[in-house]
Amino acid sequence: MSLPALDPGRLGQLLRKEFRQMLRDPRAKRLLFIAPIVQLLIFGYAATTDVRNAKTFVVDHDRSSDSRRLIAALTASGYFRVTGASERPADLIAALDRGDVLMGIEIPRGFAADLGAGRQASVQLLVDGSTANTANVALGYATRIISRFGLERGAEVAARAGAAVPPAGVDFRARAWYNANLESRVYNVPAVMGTIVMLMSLMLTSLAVVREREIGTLEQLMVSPLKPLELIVGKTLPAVVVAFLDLILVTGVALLWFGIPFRGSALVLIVSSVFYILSGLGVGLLISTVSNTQQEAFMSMFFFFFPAIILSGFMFPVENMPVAIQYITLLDPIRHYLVVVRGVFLRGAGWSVLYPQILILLVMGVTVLGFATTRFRKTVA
C-alpha cells in the first residue's frame, strides 16, 4: 500500500503559516523558549534531597570539651546548625512538636570521662520522622559524623595511653561513582530537563490545535485544498522543531549554569529525545482530537503529565513501588527517557545499555502518534 503523496508546496506554506503564527506573538516566544530555562532553573534548585544547615537543637549535659568538639563536627560539616540549646530534654521535644528544628541531640553527663576511659559512650539523636525522605538524610549525615568522632577520639585515647589500636576486621572503604559529591542536583536536572520537555510538546500539539478550533481557523484549513496527512504533518513538524530547540536550551542550561557532567553520547541523546518528543506530540494531539476548548484541553493534558511524573521515578524510585504498579509504569515514556538522560550525561551509557528504553521510545512514539494521527484525520475529514 503506497502512502499518499504530499505536496511539497501546500505543505511549505502551512509550515510557514504555522512558524510565523507560533512565533509572532511575543508573549509566545516567551512562554516557548524562556519559560522552559526558568523552569529549570527554579527547579534545579528547588529538586534536591540534600540537607544543609538542618535546625539542631542541642541538650548537653556533659558540658565538657568532648561533647563541645562533637557539637562543632555536626555544625563544621554544613549540614547542621544549631538554633536551640537548653539542659531540659522537654525544650527538645517541645521543640521537634513545634517544628522548629529537624533534630535534637541529647549529650549525658559522664560523656566525656566515658571517653577517655576507652568505654562506649552514648549519644540520643531524634529526628522529626513527618519528612521521612530528609529525617534519613540527616540521620545518615548524623550518625556518620558521629561514629567518625568516635574513632577518632578513641585513637587518641589509645596513642595517649600506649595502648596499640586494635586492626579493624574489614578495612571498608566506600566510593561513590558517577556522582562523587552525592549532590542530588546531579541526579535531579537531567530528570527536570526531560519533564520540561514533555510538557513543552503536550502543550504545542494540544492547545495550538484546540486554539484554531475554537478561533474558527481549523475548519478553514479543512476546506482548503490540504489533504489530512498534510495538515497533521504541518501541526507536527514545528513542534518537533521547537521542542527540540528547547531541548538544546535546557541541556545548555543544565551544563553551563548547574555543571551536570555530560559523560555519554551527543547522538544517543539525540535520537532519543527525537523518539520521545514524538511520543509527547501523540499524546498531545491525541489530546486536541477529545477536546473542544483550550481549558479542557489543559486539565487533559494534566491529567495525563502528573500522573507521568510520579510514576516516572523522578521523584520516587520505581523499584520501591508494588509490583502491579512497576508494570503500569512500563507505559510512561518520561520512565523510560530518565533511564536515558541519566544514563547519558552521568554514566556515560551507549547503545549497548539504553537500547531497550530506546526501543520502547520508538514504538511508543510510533504507536501514540501513528493513533493520534488516525483520530485526527478522521475529525478533519
Given for the second form:
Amino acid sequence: MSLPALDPGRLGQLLRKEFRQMLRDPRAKRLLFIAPIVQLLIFGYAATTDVRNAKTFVVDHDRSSDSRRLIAALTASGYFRVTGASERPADLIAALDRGDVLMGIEIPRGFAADLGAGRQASVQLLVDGSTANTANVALGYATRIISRFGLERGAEVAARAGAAVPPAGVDFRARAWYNANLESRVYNVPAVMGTIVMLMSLMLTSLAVVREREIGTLEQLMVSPLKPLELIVGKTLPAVVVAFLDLILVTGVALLWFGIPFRGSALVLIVSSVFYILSGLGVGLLISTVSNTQQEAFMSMFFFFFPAIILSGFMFPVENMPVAIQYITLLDPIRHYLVVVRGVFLRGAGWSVLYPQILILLVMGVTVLGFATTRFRKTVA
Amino acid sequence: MTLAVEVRDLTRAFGDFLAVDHVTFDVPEGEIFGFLGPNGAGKTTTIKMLTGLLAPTSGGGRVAGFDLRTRAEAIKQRIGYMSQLFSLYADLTVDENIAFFAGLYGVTGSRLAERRDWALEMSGLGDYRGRLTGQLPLGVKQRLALGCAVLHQPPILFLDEPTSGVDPVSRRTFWDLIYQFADRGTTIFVSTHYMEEAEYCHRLALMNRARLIALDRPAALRARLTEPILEIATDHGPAAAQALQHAPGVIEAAMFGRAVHVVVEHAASAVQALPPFLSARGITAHSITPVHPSLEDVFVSLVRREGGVVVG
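Output the form predicted in complex with the partner chain next; the form predicted alone has already been displayed.
Zooming out: every chain and molecule, the one shown earlier first.
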C-alpha cells in the first residue's frame, strides 16, 4: 500500500466516524464484544467428543463373578453406565435400534471358565456407529478396560497355578502429551476461538461497507475527495482493532474459564493473528464488492464461512480427507490458523515450528486484501 | 459566458442496454439547469457520470472546466452532490454529520464553525444540533443533506431528485434555498420528475429513453406546442384517454392528474364533438375546457415526435 497517497485529515475523519458509530449503537456493541464470548462459552462446551457415562446395555449369559467384575470395571471408569440388562441378545439389538444405548456388551457362557483355565476368553461389543466419533471413542475406552481386565485376571490365574513367573506380556503405557487426559475441549476451544475471530473479521468489513451502500452514504463518500484507498483503510483499521479485541476476549475466556493451557509465545499468536485477521478482512471486503444489500452480504459470507470451517480440520482431521481435498484445504486460512493456535496454546510451539503456517497466513492476508482492494477500487471508482 | 458543465456525446451502456445515448449539452455558470424525464430515462446515470460515480462508455465532457475522464479528483473538490436518499448517517448527530462531511473536504477549524452555523441556520436546525439525524423529520433531513452537500461551497451543485417523497411545503422551502444558491452564482444541476418543479428551472433538458429530446427555457418549450389543448374532467380518466386516442380531430390524449388532456386540431369543433363521442362509449364528461399547455403536455407531445426535436 502506498501510504503517502493517504490524506491523514480525511482518513482521520473516517476513522473517528467509524469508531463513533460502532461504540454508539448498543446492539452493535453487544454483537461485537458480547456475542463472541457467549459463542465461545456455548461452543466450548458443545464442541466435545468426550465420552462420559455412555449408556450401556448388558447381556450376561455367564452370570459369574468374573463377568460381574468386568462390568464393574467398565462402570468404575466413569465412561460407561449400565442402563439396561437382559438375558436375550434381541433386547440388546432393540435397545441399539431405538438409540437408547450407545454400546452393548454380550458376555458368553463359559467366560469365567475360559479365564480360569487360562484359555482365551471372548466378549462381544456392539456400538452405535451412526454416531461415529463418539462410538469410536467409546470403543477405544471399552477395549482398553477389557484387555486390562483380561491381563490382570490372567496374571491371577497364573499365580494361583503356582507358576513362578507371570506370563510375559508387554506393559503398554500410553501417555498423551500436551493434553494428558485427551480432553477434546482442550483441543477444540482454541479452534473455536479461531473460527469466531474469522467470523468477526468477515462481518466487520463486509457489513460496514454494504450498510453504507444500502443507505446511499457510500455514494456520498465517493463523490467527495475521499480516495478509495482511504475508504478501505478507514474501514479495515477499525475492524482490525475490534477483531483483535475479540481475540483478546476469547483468549481470556479460554484461559480463565476453560483452563486451557497457554504454553507458547504471545508474540507468535499476535503476529499470526494479525495476518489471519487481514485475510478475513480481505474476504469480507471482496464480499462487499459483490453485494448490494446486507442480506446478500450475509449469504455470501456463509457461502465462504461454512466450507472454510469444514475444510479447516476443526471437526474432521485434514489428514483423513482425500488427497485432492487436502490440497484444497491449503487455501483455507482457518486451517493454517488452527495449526498455529493449537500449537501455541497446547504445545508451546514457536517460530521454528510454525513458520510455514505463519508465512502462508502472511501471504494470504496480503494477497487477499490486495486483490480485494483493487476490486473494490474498480467497483466504487 | 463560462460553462459549468459541457457534455459531448456522453454515452453509458450496461451490457446491451443503453442507459444514456449520445447526450450533448452545455450548462453556463449560475444557471438552474433542470433534468426532466420519467424514471429510467437516464437522468441519474448522466448525473453519476458527471459526478465521477460512473465512467462513461463513450463520449465525455468537462465539469468546472476539468475533463471528467481524467480530472475526477479536481472535479470532486468543486462539486456538491445530493441524491434522493438524503444520505446522512442516521446514528450520528446533526453536528457530527456536519463535521464529518466538512472534514472530507478539508473544511475544519474556524471555517468549519462558520459553515456549521450557516448550515444549521439554513436547515432550521439550530435547536437540534445534538439530535441523532435518524430522528429528524424527512423535510428537515432533506435540508440538512443539502447543507452537508455544500459545506465546502462548491461552485456546482448536483441534485438528483432532491425532493422525492417530501411534502409540498418542504418542497417549496427547498426550492427557495436553491434559488438563494443560484443568486450567489452557484450552478444548479437538478433532476426531477415533478413537472411543477421543472417550471422553476432556467432551462430544461427533457430526457426520454436514454436520449435528450429537447433543451430550452420552460416558456419556449411550452410555445412549441401550438395545437390547442382541452382538459376533460371525467370519472373514468383512463378509459376516456384510451378512447380519445382514436376520436376524430384528436392528435393525442393523456392522463393529467385525475383529468384527461387532449391535443386537438381545432378547439371549437372538438368541444362540440367530444362529449357525444364519449357518451356514446358510456363515459360522462363533466366539463371540457381549453387550457394553456403545461410542461407535461409538452413532454408527452415531444415524446410522440421523438427524433424530430433536437437541442434548442
